[in-house]
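What follows is one chain in structure tokens, specifically the form predicted on its own.
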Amino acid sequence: MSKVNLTIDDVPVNAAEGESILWAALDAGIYIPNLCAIRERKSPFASCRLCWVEIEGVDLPATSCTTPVKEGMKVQTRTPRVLRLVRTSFELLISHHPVDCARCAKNKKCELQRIAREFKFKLKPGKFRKLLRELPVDSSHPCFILDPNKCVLCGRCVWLCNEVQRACALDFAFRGLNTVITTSGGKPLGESDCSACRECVSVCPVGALIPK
């Protein structure tokens, strides 16, 4: 596969042609925040809206997971416009996420914590009003627990369950702020078609899916 040369934050980067800016940056040790990115997925979800970058010669910021690298491209990941967009997306997520890190099984391994640490954000909603959903926690499965209140709707578990494992036990339901990850027919996980592979737990970036 042919390679292209570009710079990201003024660092020379060599990446495979057609690779997204996000993966080129991460491979080069340059952190771009993301929750929904899956390298194996051909069409990115682009749902978390955290991976913004600015590209020289392009008027508007772009999501790095959906933008392929090009020869000679110059990318910046920490401009004022990028930081403003990332902060807004992050604060929107936090506005309906129960922040209880000390008692969360994902504490110190949570991607939200990493973003806050990297960008010096507070784990608080900021200018947005806190809107917690108080949904029931599903602990019916013998292997893991699903807490929809902590779910950031990244879609990783849905993609893996349906496209990789072919179990088709998890999917999205409803729309807007009411969107949740659930099973077919809304059955408890313990009564679903789950194959108990627990791969969904391994890809969850927060504490929404945790092992028992």
Contents of the next structure:
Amino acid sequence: MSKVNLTIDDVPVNAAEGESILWAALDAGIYIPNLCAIRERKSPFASCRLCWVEIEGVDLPATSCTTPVKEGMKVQTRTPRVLRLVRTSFELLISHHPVDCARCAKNKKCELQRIAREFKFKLKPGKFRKLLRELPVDSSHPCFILDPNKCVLCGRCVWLCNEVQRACALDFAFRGLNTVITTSGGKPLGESDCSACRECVSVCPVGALIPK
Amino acid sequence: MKEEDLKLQITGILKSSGKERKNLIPLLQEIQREFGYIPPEAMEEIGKFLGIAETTVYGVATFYNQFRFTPPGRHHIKVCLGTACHIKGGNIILEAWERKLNIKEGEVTPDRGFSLERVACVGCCALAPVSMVEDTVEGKETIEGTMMPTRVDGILLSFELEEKKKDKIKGEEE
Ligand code: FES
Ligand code: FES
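Output the structure of the form predicted together with its partner chain; the preceding block shows the form predicted on its own.
Entire complex below, previous chain first.
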């Protein structure tokens, strides 16, 4: 496959043609925050709105997971506009996320904590109101626990469950602030079509899917 | 309804449709028209019929406010939360219904007497806030305008009296 040359934060990067800026940057050791991206996924879900970058000659910031690299491209990942967008996306996520890290099984391995660390954000919703849900935790499955309250709706587990494993046990349901990841009819995971492959657990960026 | 009958009726509805995915929402609407709600069996059958996961059917169905998952009660209450009714405190009316009936929007009382639904503009904004009270057995619908929480009590009381009267007549006949 042919390669293209570009710079990300002034660092020269050599990436495969067709690759998105996000993966080119991550491969080069430059961190761009992301929750919903999966490398193997052909059409990115692009729902977390965290992976913003600015490209020289392009008016508006772009999501790096949906923008392919081009020869001679100049990408910046930490401009004031990018930082502002990332902060807003992050605060919106936190406004809907119970921050109880000390008691969370994902403590220190949580992607939200990582973003907070890299960008020196507090785990606080900032200008937004905290809107927590009080949904029941599903521990009916022998292998893992689903806590929908911590879910950031990145859709990674849904994609794996449906497109890769084809178990089709998990999907999005409801809408807006009520959106959840659930089984058909909202029945307990233990009674669902789950084939216990546990792929969903391995891709969850936060503490929503935790092994038992 | 017996389960076999239900299944039979569902397959009857499915038969008249194409198998493309685009038929998903029309099918859900057809099922709801028939049963007044979407039974779980229907979601399973639709999934099999269209060759998509049952979870996907559930996901699409729950996305839209128009679909309900519990059978409607004898009296089906629709509370308008359209723009005008919203401004006139429609949510207070919805809350009043919820509190009085002890169910949430989208649910039905255990005795199947009442069910509650929120709807967007029913077309008589001048009367806001509006509730519609539907008698699902007799197929009658009454519009209640300029609703107040006390009116909720009043409507429920009148139903109660009506029931009592019917019981009495029944008792006398026997
Ligand atoms: S990684 Fe690009 S939007 Fe989520
Ligand atoms: S908004 Fe309620 S009737 Fe129009």
